[in-house]
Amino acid sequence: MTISSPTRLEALLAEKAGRPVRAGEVVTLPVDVIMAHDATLALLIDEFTRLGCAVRDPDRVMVTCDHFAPPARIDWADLQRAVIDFSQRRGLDLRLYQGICHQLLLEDRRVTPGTLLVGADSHTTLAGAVGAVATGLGATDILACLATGETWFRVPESIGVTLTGAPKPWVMGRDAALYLLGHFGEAGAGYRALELRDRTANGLTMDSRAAICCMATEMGAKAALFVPDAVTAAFLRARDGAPWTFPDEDAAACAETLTIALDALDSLIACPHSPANIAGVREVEGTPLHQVYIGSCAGGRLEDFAMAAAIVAGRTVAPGLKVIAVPSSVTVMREAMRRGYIHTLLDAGVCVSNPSCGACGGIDKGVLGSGETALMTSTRNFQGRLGPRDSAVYLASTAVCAASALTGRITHPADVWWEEGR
């Protein structure tokens, strides 16, 4: 009988494990990174204290305040309150207002290739962006692994993703993200794991990497992780300071194979209330919005501020239209600043907030009135997601979003930014 070489996350996961394993079987592993955010690092301090655990190896923990950043109720700054006091008594890496917990992740020197990482807010797998293998994990699943070092996982089977083409300027990583969920709809990936290969005429930026492994707990994937390239061996590299090489890989032996020819792809949305409701930005073009929307763990990275200002550039957004800003990180931030892309932004009548969460889980900086509609580039846009329930929310790259911050309705990039001679 011929036996199948592994998956790459099989091989990774074999390599924690210290023996083969293969898809469906349950391994139980030590964990390098593991993430807790205000939000859902509260849900367990009470029992863990309750329990008199001992965080195991607080050097492996990050703990990030963003959710609440900062608070605007009582409450609020109570919980983090405790947060705080909970990660300080504990000597744990807490960070203070400096962004989203995973994008101070992917700016982590702790993440790397094979890293395997475990995050109490499903986003986690956006680190999978550099080769890390990266999930999300529920509170009582992260307390136990803080007071063990390890966890329990069954092998997910793994999706081929492979990327081609030159994409059109205003399509982003963002876009091929739609594009899978409207290819696998909300669960159909459900407890795999996308192998993505990127295969395109220059490369994806590690931005947009980010942005398509982030939105793959959507469509109930387990873990998303790129191959690691020259793209990933520049990015560490200028993070870390060390040189880093990679082979080229061929795909594995996956489950089930899928190209996305990125020079077909056009300007995707997704329509209310689900982030797998994609349509084509032509299709839905002209719909009057209340608000635009440039943030969140999806989509408010250094690549994100460029574009958006790139297509302000010299002009004012729509009257009566409320745009809002909200960068990932401070790293995210400052480099902004340096490029004038924050001035950009303010010159045109543009929000800029503080790096945090914002209005991504409707909690503040940016939630929706009744009636209301936004463009997002969140990553959720189910009903009620960000206030009022007869609120409506669509998501799209920051291409779409920047456009139609221009005009006050659903546009599409091409038609105010890529003129000719522009």
Given for the second form:
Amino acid sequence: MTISSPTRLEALLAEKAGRPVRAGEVVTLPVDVIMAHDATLALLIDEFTRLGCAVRDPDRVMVTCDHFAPPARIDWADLQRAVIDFSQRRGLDLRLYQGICHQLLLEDRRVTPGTLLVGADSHTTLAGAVGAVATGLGATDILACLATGETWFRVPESIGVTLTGAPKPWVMGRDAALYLLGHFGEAGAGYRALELRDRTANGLTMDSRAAICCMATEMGAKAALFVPDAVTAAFLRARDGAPWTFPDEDAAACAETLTIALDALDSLIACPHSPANIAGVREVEGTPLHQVYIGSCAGGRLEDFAMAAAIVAGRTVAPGLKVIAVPSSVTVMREAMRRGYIHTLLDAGVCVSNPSCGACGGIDKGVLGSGETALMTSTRNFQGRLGPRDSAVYLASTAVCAASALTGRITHPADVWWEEGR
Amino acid sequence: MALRGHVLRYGDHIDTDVIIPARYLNTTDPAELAKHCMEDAEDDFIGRVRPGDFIVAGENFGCGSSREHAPIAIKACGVSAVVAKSFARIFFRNAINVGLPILESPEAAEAAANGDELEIDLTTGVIRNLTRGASYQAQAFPGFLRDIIDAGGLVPYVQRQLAAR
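Instead of the form predicted alone shown above, give the structure for the form predicted in complex with the partner chain, please.
Once more the chain from above appears, this time first in line as the rest of the complex follows.
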């Protein structure tokens, strides 16, 4: 019997464990970064206090207030007060209304290739964009991590995903994520991890990588990480120059592999009520909309604002259509303002809200009314997530959302932008 | 310990948003959460569920948000265990951590219909469908998870660990 070489995930986790590990094994590992936010941390504060626990290493923790940002209801304000007080008392890194937890982690010096990151939120997988091993846990697991500094993992099998080709100008990372969702369905990557390699002509941006890793959780994946490359190195150099290493690339033995040819990919869309209910935009074009939403950890980054601004520039959104754009962080918003994107969106009639999770979770501003249909860049379209059970949500890239904002109907981006040869 | 109750049957990919919608994440009180359990999955779950009942579902039960409110709500409304073909990974951990018994058995889940009477032995993982006269063996938990379950959840388990340091 030959012993195959370890996957990147196995190699990374072996480094943490200080011994070889293989998929299927359960290992207890110290975690590098722990994240919790206002909606989930609230659940563990009383228990943590009752048990008399101490935070083992406050320097490894980030707490965000992004779900109730700022609170629109008294009960949410009460929950958030407890989160703010807890964080301040224990000397934790509190990010109050600075943006969505996952975007803030992507922007954080502590998160580099190989970082073992756990967060009390399912979309924690996003940090895999920089090569971190990042996964979501529930509140009690996070409580245990805060107290002990470690947690258990079942080492996942890896699925190797290679991206090739040069995408059409309106095809974004989100479309690759939608393609993967169509391929795997809601559970097809369950308990496994995606190891992504970027072999595209020009390299995907970090923003597109983030969109893909974020949505991996909707396929059931435990983690999704881009093998660090020149794009990663440039991103980290520009971010803060934080030092990093990564196990050398070798023949990683993924049990299953998949290649996405981006040049053959066109805009995709997830139809109600599942993020994996995938269709081509052409198949559902013309569907009337009540709301368009650009934001969330799956689509509120600078690249999204650049795309939205390019499409709506000099035009106005459809009459009566609610169009909302929410930057994923203050850093994104500041840069989008500096480059004029926010100005362009405001001129077109878009409502630009403060950096936060916004309507994505059905909590903050932008929820739906009875019988309403929305097109969003957000993460999920489960029945009832954004509003009553008879509301409906389609999910697509910012290019599709911005194009549809102009017409009030699901619209292919090529029809409103590229027809003018821009 | 043998549990006995009736089946409340659901399909694949029951997500945590329908188990407990985000609009109710305004409380951490199990009794309050229980009032809205499965509210977006069906019209009258709370009227239908009886203490001791089992939720039986298809693939990927508990997918979506990491909210631990979901297993807490299920447990607090009297459901004594969830049987599914498979569980989403965060829900799987959360259920064990909060002490909601879960059993993975594609065969038992496939065969069960609404209203069937089940008897479940949590120690052995044997699921008996009394209505259909069939018996199934659920997937065994790794020993390590057994320890968390036996301790009564992750909090007492961690307390013990910290005390031993």
